[in-house]
Each structure stands twice: as C-alpha cells, then as structure tokens.
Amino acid sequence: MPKVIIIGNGAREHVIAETLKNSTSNLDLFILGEAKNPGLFSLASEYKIGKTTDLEVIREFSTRIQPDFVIPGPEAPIDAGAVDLLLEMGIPSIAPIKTVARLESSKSFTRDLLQKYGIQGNPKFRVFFGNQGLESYLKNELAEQFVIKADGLQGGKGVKVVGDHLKNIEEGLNYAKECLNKDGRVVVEEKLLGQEFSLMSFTDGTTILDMIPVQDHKRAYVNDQGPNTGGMGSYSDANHLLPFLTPQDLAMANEITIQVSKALHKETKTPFKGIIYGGFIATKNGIKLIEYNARFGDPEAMNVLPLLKTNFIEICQALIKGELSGLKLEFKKQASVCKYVVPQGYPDNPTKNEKIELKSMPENAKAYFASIDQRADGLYLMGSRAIALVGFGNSLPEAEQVAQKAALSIKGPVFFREDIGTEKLIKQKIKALQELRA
C-alpha cells in the first residue's frame, strides 16, 4: 500500500489528495497542515496540525510515517528547505530542492538566468539594489510603462503594475523603495500587454510533460478590477488550448520551459524535479515569461487534476525514477471553470468566523475546501479564499453554467467573480489580443 504525505491545507492540496485517492483504492494518505481542512480530513489516514515550514515538525512526522514520497502543496515549505531535508532522509518529493526552486523564490534569479543563456521570453528589465538610476529607468527606458516586482515569495501579491495598482512614477518609486528596504533588491520590468495563461508541467529533470493551459484571474472583482488576490478562479478549454491561444503560442511556451530547465541544470548542476509552472503572456511579439513557480497552481490545479486520465501515482513514481519519457500524459476532453467563493471584504478586510452553508451541488461540479473551519454546528470562514467551485462540461459555456450554479449554492457573507469563464469576458480577451496582433 503506497504511503504519501501532502504538506499544506488548501483547496490545491484537497484536489491533489482526491487525485491520488482516485489513482488507487489502496492508499495511505497523511496530511501535515496548519489548519484542519474538512475536505482533506475526510481523505486522510492521519491529519497532523503543525507549521508547514518547520523542518523539525516535517522531520518528526516523516520519520514516523516513512512515506514513499511527499508532495508539498504551497511554495513556502519548498523555500524553507523541506525537500532538501527529506532528500537527506532518503524520502523523495514531487518538488525541487531549494537551489533550483529559486525559479519561484527569486524573480531576479529567473530574469538573470534567461538573459545569461539567451532564452527568449524576457521583457526589458533591470534588477536594482539601491535607488540610484531607478527614477530615470522608469521615465526614460520604460517610458513610464512599468511593473515593480518584490524579489521574494509574496503569496501572489508582490507585483504592482502602473495603471492597475500604481497611478504614477511617484507611487512606483515608493513601492520599489519598500521592496528594497525589505529584500535588498527589486525587479523593474516593462509593462507587457496581452493575455496571460498558466502552463504547468511535470518534469523529472530531463523530460517535460505539459498539462492543459489555464487562464487564472488575479483581480478581486468583475471585469478584472480591484486588488490582486491569490487567484479568484480560472478556466481551461475542452480542446486543451485556450480561446485566444494558437498551437504555436503553446509550443513557444513549452520551448521556453525546456530551455529554462536545461539552463537551470547547467547553472546549478542540479536537475529541477517536480512541477514547473510557467506564467506566460501572449503579446504582439510572441510569448513572454511573467514568472515561474515550483509547484501546482492554485486555482489551476483544480482545473487540471480532475481531468487527468493518466494514473497520478504512476506519474509521481516515474518522475522520481527519472522515467517520465516512457509515460503518455492524457487528459479528458472537457472544459473546466473554477470560481472561488471568498469572504466579503476579501482580500483587504475579509469577514472571519462567520458561518456559511453549502447547499446541494449540481451534477458535474466539485467543491474543494480552502480557508474553512468545520465546527460542530457547520462551516466557518477563516478569512482567506474559502471554497473553490469547479464546473465541468463539453464546452466552456456548459462548464461555466455548472460552476456558476455551484458557487450560488454557498450561502453566507461571501462573494465570487461571476464573470470568470463567461462568453462575454472570453470574447473581450480574444478581441483585445487580436487587436494587439493585427
């Protein structure tokens, strides 16, 4: 009987656990989370509450369980050195060690890597270690069209774009100085215009197997308004493209990831093994890289993993052994739409400790629990994204309707992005990219 530890307690970890359980009727699943997730709890042989970045907690739990492998869900345990520790203990992980996980934990490292090895996909950028030349670069080099990126892990909220989050150069300079004070460096880039998409891939350090491309929606409110969040929802299409993407766009994103993987190995003498997740943008000048992550996306995992036809445990085992080249990765030909139900006031001033009710779910829908506490009298909001509702169908409109109906079944002080996956919003995105590329 395989034994697997999942580190983390969000909706992403819930769907990872479900997909593992669907791979075999014979699985011992162990969870290390910082809070009790009712969805994960129902799937686990044992559920330990503990700090997911505390290496001693991870060591003690893993020594006792002796799992076949570990899947760290969030980025923080990877950055804390959990995978390195487990490797020393002889326990493999579906994630990279810290040296190569810098692809996610340091935006400056990734930009410099692409530049050094001449890999396509970088925007115009500079890494600053102080204020000198910063204002001139924003004004003259970038013509006041800029993005300021904090260098370290920020939970998806460290990037600020002029015109969206920053009104002018003065606000840009203030945020850049804030980043410099915190991290000692800041990445300043040109603002790219186009359509963003996520492409997650399994890799054993040599072979890269792409999952289905997904479009995430970071902004809190309808029509991509409001502050950045961890992700309000996402969708994937039944043809395994996206409505605004061409097969050539997807091939270019894949090629960037292949070249980055090779350059990373050459630079660090270490293979990247696990999930390599590229955030890309389709522009008038082809595909550009926004950032890389070293784990499954949240919400993107909820679109992709339920559609996986290939046995997930077999994928993990092949990844660990370096045998992904002998595996065929297959997904159902269905569309998926994910809508996150979040507390009123999220992300800046979210409602907490209020009860919500989950009414009956429509057919072809799934609910994945995130920041939810199950008490004796029901489910309570914990202050972050609460439940990911995912609809599946033979087309995007069909999947969107299922997701919409599922999200509306949650009663309480919550809201969600009703426009995610709708024909209206998708047509806007197609038109915007067509006009850019005309």
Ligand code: AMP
Second form
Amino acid sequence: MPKVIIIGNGAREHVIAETLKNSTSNLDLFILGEAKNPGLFSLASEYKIGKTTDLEVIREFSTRIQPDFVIPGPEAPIDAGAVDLLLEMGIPSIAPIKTVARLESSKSFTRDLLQKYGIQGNPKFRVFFGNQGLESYLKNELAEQFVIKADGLQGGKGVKVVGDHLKNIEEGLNYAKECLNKDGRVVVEEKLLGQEFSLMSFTDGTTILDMIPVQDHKRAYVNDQGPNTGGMGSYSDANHLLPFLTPQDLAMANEITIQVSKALHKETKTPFKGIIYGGFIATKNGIKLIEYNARFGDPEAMNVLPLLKTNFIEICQALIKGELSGLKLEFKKQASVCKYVVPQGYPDNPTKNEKIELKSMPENAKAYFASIDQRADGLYLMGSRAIALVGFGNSLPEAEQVAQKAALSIKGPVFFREDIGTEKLIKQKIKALQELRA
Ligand code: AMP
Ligand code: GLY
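What would the structure be for the form predicted in complex with ligand AMP, rather than the form predicted alone?
What follows is the whole complex; the chain from before opens it.
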C-alpha cells in the first residue's frame, strides 16, 4: 500500500489529497498541518498538527511513517529545507531541493538566470545593491513605469507596482531603500502591461508536462480593485486555452519553461523535480515572465487537478524515477471556475473565530477547505481564505454559475468575488489585451 505524506493544510493540499486518493484504492495518506482542515482530515490515516517549517517535526513524522514520497504544498517548507532533509533520509519529494527552489525564493536569481542563459521573457530589470543610480534608473531607463521587488519569499507582499501600490518615484525610492536596508539588495523592473496567467508543469528535470493554463485574480474586490490577496479565484477553459490567449502564446510560455529548466540544471547541477509553475503575462510584445514558483498554485490546483485524467500517483512515481517521458498527460475537456469565500475584512482586517456553515453543494461543484478550523461544534474562520468553491461545466458560463451557486451556499460573515469567471469580466480582459496588441 503506497504511503504519502502531504505537508500543509490549505485548499491546495485538500485537492492534492483528493486527487491522490482518487488515483488508487489503497493509499495510506498522512498529513502534517498547522490546523485541522476538515477536508484533509476526512481523507487521512493520521493527521499530525505541527509547524510545517519545523525540520525536526518533519524528521520525526517521516521517520515514523516511512512514506514512499512527500508532497510539500506551500513554498515555506521547501525553503526551510524539508526536501533536502527528506532526501538525506532516502525519502523523495514532489518538489525540488532548496538551491533549485531559489527559482521561487529569489527573484534576482531567476531574473539573472534568464539573462545569463539568453532566455526570452525578462522585462527590463536591474538588481541594486545600493542607492546609486536608482533614481535615474526609475526615471530615465524605465520612464517611471516600474515595479520594486523585495528579494525573497514574502507571501506575495514584497512586490510593489507603480500606479497600484506606489504613487510616484519618491514612494518607489522609499520602498526600494526599505528593501535595501532589510536585504542588502532589491530588484527593480519594468512594469509590464497585459493579461497574467499561470502555467504549471510536472517535471522530472528533463521532461516538462504542462497542465492547463489558469487565470488567477489577486485583487480582493470586484473588477480587480482593492488590495492584493493570495488569490480570490481562478478559471480554466474547456479547450485548455484561455479566452485571451493564443496557442502561440501558450507555446511561448512552454518554451520559456523548457529553457529555464535546462539553464537551472546547468547552474545548480541538479534537476528540478516537482511542479514548475510559471506566472506569465501576455503583453503587446509576446509572453513575459513575472515569476516562477516551485509548487502547485493556490487556487490554480483546484481548477486543474480535478480535471486530471492521467493517474496522479503514477505521475508522482514517474516524476521521482525520472520517467515522465513515458507518460501522456490528459485532462477532461471541461471549464472550471473557482471562487474563494473569505472572511469579511480580508485581507487587511479579517474576521476570525466566527462560525460558518456549509450547505449542500450543487451538482458539479466541489468545496475545498482552507483557513478553517474544525472544532467540536462546527467550522470556524481562521482569518485567511476560507473555502474554495469550484464549479465545472462544458463552458465557462456553465462552470461559473455552478461556482456562484456553491459560494452562495456558505453562510456566515464572509464574502467572495461574484465576477470571477463571468462573461462580463472575461470580455473585459479579452478587450484589454486586444487593445494593447492592436
Ligand atoms: P510576484 O510575487 O512576482 O508574482 O508579483 C506579484 C504580482 O505583482 C504579480 O502577480 C503581478 O500582478 C505584479 N507584478 C510583478 N512583476 C510585475 C511586472 N514586471 N510588471 C507588472 N506587474 C508585475
Ligand atoms: N496563485 C498564486 C500562488 O499560488 O502563488
């Protein structure tokens, strides 16, 4: 009986667990999570509550369980060295070791890698180690269209974009100086205009097998307004493209990932084994790279994994053995829309410790639990994104209506973005890119 440990306790880990369970009738599943996620709990043989970045906790649990492999859900355990530790113990993971995962954890590393190996996709950028030349770079080189990025894992909060989070050069300089004081360096880059999308791929270091492209929505409120969040929802289309994306765009993103994977192997002398997840942007001048992650996206995993037709555990086993070239990756030809129900006040001032209720789900909908604590008398909000509701259908409007109905069935002090996946919002996105490219 295969034994697997999943590290993490969000909706992404819930869908990973469900997909694994559906791929074999005799899986022994173990969870290391920081709170009791009811969805994961119902699937697990054992659920250990512990800090997911604590290597001693991971060592003790894995020594006792002796899993065939481990799937770390979030980036933090990978960056803490969980994969390296497990490898020393002879236990493989569906994630790369720490030096390879710098592709996610260091923005300067990734920009420099693309530049060094002549890979297309970088915006204009420069890594600064001091103030000198900074002001002139923002003003003259970037013509005041800039993005300032703290270098390192910041949970999506280290990036500030002019026009969104920064009003002018002065605010840009102040934030850049803050980053310099903290990290000794800062990444400054050209602000790109276009439509963002995520393309996640399974890789064993040699073969890259792309999943379906997905579009996430970072802003908290309707019409892409308000503060940035971990992602309020996402969609994928039945034809395995996105409504604004051409097959050439997708091929270009795939090519960047292939080149980056090769360059990374050369640079680190180690193959990237796991999920390589590119955050791309379709611009006037083709596809550019925003960032890479070394794990499944959240919410993107909830769009893609339920549509996977190829056996997930066989993919994991082939990935570990370096035999992905022998697999064909197939997905159902359905559209998916995910809407995250979040506490009122999220992300800045979220309601916590309030009870919510989950009514029955409509047909073709799934609910994946995230920042929810299961207590004796019910489900409680813990302050971050609470439940991901996903609708599936033959078209985007069909999937959207299912997701909408599912999200409306959650009762409590919560809200969600009603516009995600709607025809109106998608049309706006198509139009915006068409205008840029005209
Ligand atoms: P990251 O953490 O690198 O994914 O950045 C977070 C968000 O900042 C992205 O999803 C984009 O919306 C935005 N962003 C990052 N880099 C750029 C860029 N060069 N131009 C425009 N927006 C960007
Ligand atoms: N969807 C954004 C992330 O997983 O980082």
